[in-house]
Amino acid sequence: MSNVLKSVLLGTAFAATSVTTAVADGVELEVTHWWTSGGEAVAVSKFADAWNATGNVWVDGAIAGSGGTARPIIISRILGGDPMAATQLNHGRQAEELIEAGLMLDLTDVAEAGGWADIVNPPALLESCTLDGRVYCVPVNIHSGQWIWLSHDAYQKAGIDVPSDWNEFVATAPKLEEAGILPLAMGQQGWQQNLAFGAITIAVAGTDAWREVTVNKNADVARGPEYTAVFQAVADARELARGSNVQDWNQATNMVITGEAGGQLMGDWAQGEFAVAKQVEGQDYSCLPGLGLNQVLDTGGDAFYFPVNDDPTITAAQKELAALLISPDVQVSFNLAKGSLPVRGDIDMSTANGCMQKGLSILAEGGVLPSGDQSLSADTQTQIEDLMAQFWSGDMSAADAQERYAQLIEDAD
């Protein structure tokens, strides 16, 4: 347990307060999350509608900004004795210390009753919700970061074909620039730049080198030739994104939608923004998983945790909501809107668009890797994001960035 968490727990007498209110026909639950873009708002409404349809009430606690902004607020409320009824976090190690401190509801009985061990695919998603054999969260989707999104309008204006992989994308950049189009849209936030770094790593260095570094914490490989090529590729990408001054990821996605930029390195959640803009995959935009080079995806994503409280009515409602979020119909409606893959391997996703079908095929073929959230602690992730923000935004050399990254991997927990 971190010293910060210890000090907060020692200094705060945890007493769960009113996370919910009993209403005439059900229970009112406050649910916090950071899904605030147009596509995300549509997706989370699927959860809210399903919960409200049970006679209960979803009180939306949206927190503007990215997960990096929202998570400290969420954790502060839980530690401060003012918990919400349910909260989005990424499945992995983000809630590890809160679970160890006894602040998260044990959902093992719900998981066993619902047969989650048999339906969650890949099994690593449920394992990431499990600590010491007990289940503490419900995974709701699979999000992968290894995608590039390409604007057909931008390439038509430049008079060139839409690229089929990362190497072709880099080669087309001069033609885009000649046409007054920014080659690469990039939001100026560390998590976005780190996501792009991860996508380029898998495309350039391959999965074996990535796994050695991210999963096995092998600093020698991080200092080796495979990662030298990665950092040079990222330095090249940095130049392609020099004119991108937007902050949020969805603003960068909009640059692709409007043809202001040729492409964006972003996770599959970008699909929600294209859907809201009424754009059609294969006609208005293209999506390349693994950047068109390595057809693999990581299995990151979102999960919901339920802070402990002392009211049995609330606890029962929390468990009811947990079961609902992973139910077949809700999994279909939510993930179709979100652009993510469902965590259930037993539902019909035949109506999904071409990008989702690509992801589903890769998942079915077993071409998946664990996400950084599953392999690295939140502290290490934050340090890497800070490094990437400095690297992408400044003039740090590729060699210096590689050495600093290798040191972080060497010290990773």
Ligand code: GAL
Given for the second form:
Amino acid sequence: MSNVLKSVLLGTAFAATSVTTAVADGVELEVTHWWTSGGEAVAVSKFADAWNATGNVWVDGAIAGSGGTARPIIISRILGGDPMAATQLNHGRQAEELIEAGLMLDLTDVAEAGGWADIVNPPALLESCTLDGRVYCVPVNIHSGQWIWLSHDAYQKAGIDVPSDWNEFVATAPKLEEAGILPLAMGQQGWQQNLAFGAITIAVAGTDAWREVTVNKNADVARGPEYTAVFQAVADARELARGSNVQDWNQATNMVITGEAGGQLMGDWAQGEFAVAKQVEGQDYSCLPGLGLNQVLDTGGDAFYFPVNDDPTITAAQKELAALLISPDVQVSFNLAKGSLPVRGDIDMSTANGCMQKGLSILAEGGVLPSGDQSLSADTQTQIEDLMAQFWSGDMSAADAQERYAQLIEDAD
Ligand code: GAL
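Could the form predicted together with this ligand be shown next, to go alongside the form predicted alone?
First the chain shown before, then all remaining chains and molecules of the complex.
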């Protein structure tokens, strides 16, 4: 548990004396998550504030690093008999084995009482929390990965217009280089490199080929010409990111914020970093969902799971927290801070900025795909991320990477 940074995140509405009361009367729940960037910390404080305002206490178990660092810690604590009260995971298949082992609280009664089947939009989000007809998690957002974030400052310095799609981004990259600007910021972690691969795939090969490979696990398509074009495009993108030595995704976002880099392929959570830096969409930066070529987003995202606990007081509080996380006001405040889309369609998101509005209209038009976390097992995802880490940071040829990828798809479960 050494990586778990524990602290009580106190609700802003609470003075020291009322906190004492809350501790005395309320229930303390430790909640683990990997939301440690500036924007993410603001977003998670919305949950903490809402929970503390009920008289209970949010004991913050933020785990520094990415999901890749946090998930093994979370899982080993649950398996090792030291479970937290609630934890973030990406909805989909990540918790499958823990649920099968009977380690996760069944939330079906909470879901039924809250009418989740009627409010969760799109239904795929609730399906991803459901195993054998029982609900085991509460989805809190849709987090899509098919975005490029562009620095206006960088393009202004290079004396060119901000690109309107991926093809223009690639075509104008030499101009940025001439101006001493790195075209593509990239954090050196497999999940980020895999996210970039996924976004480029959808832009270059389109959704049919993507679905065939990622959902239907069709290795022939992964070996075929559409994916040859994808791997070539990713090899080209690798050159545009040479010299990007940062590790964390938010360090790469910062390069876009400061104009040190032209763009970053990153999920919609990047929005939170621009917000913290007080940058204005359309003025300081632009965002292109589907890289401006294919207007689709995936329905991956975050959900909270509640490890089984013997104490009925804790169990009752876990269910109360689950209901709170999906309640209308909490959905609005959390998602506005996070840059993600809410999981319910019946709330007022009119104050969302331009990027979120683009996401909301794609969602309204049904332009959604399942995420890799929803379609592939956690093992397969990790293997693909490892391959992407090797490919992006070395000099493996596009053809070799394609063949190794096709093999992983062939073996995928
Ligand atoms: C994802 C998660 C997002 C964001 C991102 C980077 O797994 O869904 O909410 O936190 O990691 O930290």
